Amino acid sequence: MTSTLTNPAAAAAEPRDGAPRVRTLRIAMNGVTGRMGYRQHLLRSILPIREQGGLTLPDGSTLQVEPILVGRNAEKISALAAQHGIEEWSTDLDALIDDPSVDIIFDASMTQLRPETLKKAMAAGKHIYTEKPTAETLDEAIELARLGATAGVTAGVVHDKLYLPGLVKLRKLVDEGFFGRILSLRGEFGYWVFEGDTQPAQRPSWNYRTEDGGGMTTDMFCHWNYVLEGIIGKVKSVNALTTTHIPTRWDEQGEPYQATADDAAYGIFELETPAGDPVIAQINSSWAVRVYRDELVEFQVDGTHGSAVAGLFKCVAQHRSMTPKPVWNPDLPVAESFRGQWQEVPANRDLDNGFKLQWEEFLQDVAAGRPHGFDLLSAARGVQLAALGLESSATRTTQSIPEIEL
């Protein structure tokens, strides 16, 4: 079933009375009934862009967006469209891919279905914007990257964490040389996901079944790859240990099931800065950890001139000139506040929602007909890191990261 409402602004509107030209991009949004697709991409990105009147382009014209909601459940998707004043919705993704009035296909559905969706969309000449991982296997991810490089469309992959206020501040410190020579990065990510027996789980059950595309390594190493690349430098090798700490969980119907996917991954990564300096990164990722830190994810970067700790929003730093000299004394309780010895890094500007910021960059790239900075090749490198992380764990060996050639 598809709504029959027509789109009144599928094409660029002609200027009238000297007003700037308005161009509307029609975006088929697949997977918006899911948590991430709904909250971050529809509710906090596309709808605010539409409500603010679109984007002003360098030539003074306006770029507006018109979402079309896509999902398998007609009742859910139609209710969502009505709730947010969206005129069009559909359960037929293929029809929208073939619709010449649709400009962009966005995908936030299950990873297993994603490669075919993206291939069809690019073959039909649609621009694509997608969640990650882009595929379950490296071969599929590389094939998508090759298609993206030759299809003549703008292809973008969500790299949302680089747009978080905390990491924006951290990157600013790197760019300004605050750290001197960077030595290491340490990351802690995760929280306790309830098993589902006494309290409902906060994440869908498929996340814990390998056969359904679940797994911490598959899910998060693609994020860590672009975070490490975007802040420090290229990942050269990985040594990982993955495990399933909670072997039995309960699904959405309250039925027990075996968790076949890893729910924690402990990784050591060798990096190389653009200047050629070696850096060691350690990142712990777990759905079976209780939080004792300021934010759900934190990264600490240490360098010869200073250190910084960044979370989703906050970033604190300590320069070498302000570094105290702790003395180890196990016979006396600690009297100093180590956290109080750090200074908060100011934003110095308003930072909007990270998903929305990247959407705006992608839409401007579409309007300009240029490649997006975070493309399908960058996504393939994330899938590669996840695959080699799993191989490292299985073989208990360090895996080198080769260059991907298209």
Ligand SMILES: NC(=O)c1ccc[n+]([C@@H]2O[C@H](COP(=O)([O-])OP(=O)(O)OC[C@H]3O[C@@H](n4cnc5c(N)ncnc54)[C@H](O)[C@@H]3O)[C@@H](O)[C@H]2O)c1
Given for the second form:
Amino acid sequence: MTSTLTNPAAAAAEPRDGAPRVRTLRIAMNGVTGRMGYRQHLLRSILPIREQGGLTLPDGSTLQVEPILVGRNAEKISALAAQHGIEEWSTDLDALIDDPSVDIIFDASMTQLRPETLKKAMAAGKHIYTEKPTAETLDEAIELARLGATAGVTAGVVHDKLYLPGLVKLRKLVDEGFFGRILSLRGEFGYWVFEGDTQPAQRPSWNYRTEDGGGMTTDMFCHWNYVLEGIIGKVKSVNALTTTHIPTRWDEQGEPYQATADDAAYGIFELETPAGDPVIAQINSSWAVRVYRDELVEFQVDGTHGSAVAGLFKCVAQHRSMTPKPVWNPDLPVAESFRGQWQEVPANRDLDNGFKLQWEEFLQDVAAGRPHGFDLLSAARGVQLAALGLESSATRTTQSIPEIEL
Ligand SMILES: NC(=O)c1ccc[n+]([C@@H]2O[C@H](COP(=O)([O-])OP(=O)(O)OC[C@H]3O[C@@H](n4cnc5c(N)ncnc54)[C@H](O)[C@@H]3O)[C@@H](O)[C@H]2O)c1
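Form predicted together with the named molecule structure, per the form predicted on its own context:
Next comes the full complex, and the chain you just saw is listed first.
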């Protein structure tokens, strides 16, 4: 695979007067007025990377980034650019895709529009980096994965949860064999999303409309697929029950609308570790639940030698040798603190924002002209799990997960 750095300004400049070489990647960022595009990708990733002076490449040279903001509304997008000292903005995504000086097309716009954008960008030889899910349908996601495998560009898809400090610590425990034989994983994700009548909802209304690409299963099962793969092993089957607990919500204009998409998904997944051991995972995902947990997502892994509970930031563990002996006695009030019986797993290193860490890995991959680890095929497996989760719920059957052939 070769890098397509065709911009004269972007090409690695020859060192002058012994000055370090700097290569600048121009990144067209689409959907940056949205929640994810703005907060996580522009504000927490690309601008901090630019402000820190870029990245150091293995040969000692510097890789800098230059964002170009793309959106539909010139007023909004130019104001955003001015606010953050960004020189370039545009309302013409197609022109940027065709512009040879642009290296990377990033997409955090609505899911429905994504396959078209990514296909055009890869056909034009652009590296792509994109939010998940890559497509609304499995066929489109597989088509993108096929294109990604042959386009000769670096293609990356956000797999942010695996970069969360809590999950990094959990993965470390797996790698060190802390659990012995892993038996099960249980996950609890969710929080109350306001209906929008008495106070504005804290998520966009399209999230609750199937026709606009919304829904808990579509949104979260693609995350759970790479989390389960990345921590434990491949997902072999899914049995899910999805539902719409809150049928009427109020949109950004204060108008009531029918929530056509599922706002909760209760899933059971059969997994297989790389050693071939079976593991059962169960994950509840809900936007209609009030939080009595330490974090908005928590995963508990139980194994023969130990257990651990990981959230976004924290991870606690209990080894077999340190496991107290609980005795069931409904006649006596609880006298011990079960939470106090766990030890906190240390990070032992600085764990930066997960979105930024993945961007940095992706940019290093672009510079090296190699594929990114979390690619369009991994993303297609995520879309597949969501599709089969919905199918499982609709038919009340267990769906096995076939291997995707490219
Ligand atoms: N990685 C994660 O944890 C995570 C979390 C939430 C959302 N997402 C994904 O990120 C994407 C954006 O989600 P969001 O929550 O930021 O949504 P959002 O509604 O806040 O933002 C959507 C963006 O798309 C733009 N847009 C909307 N309709 C458009 C149209 N017709 N043409 C062009 N642009 C249009 C909007 O202007 C905005 O910039 C979705 O694909 C979603 O699945 C990922």
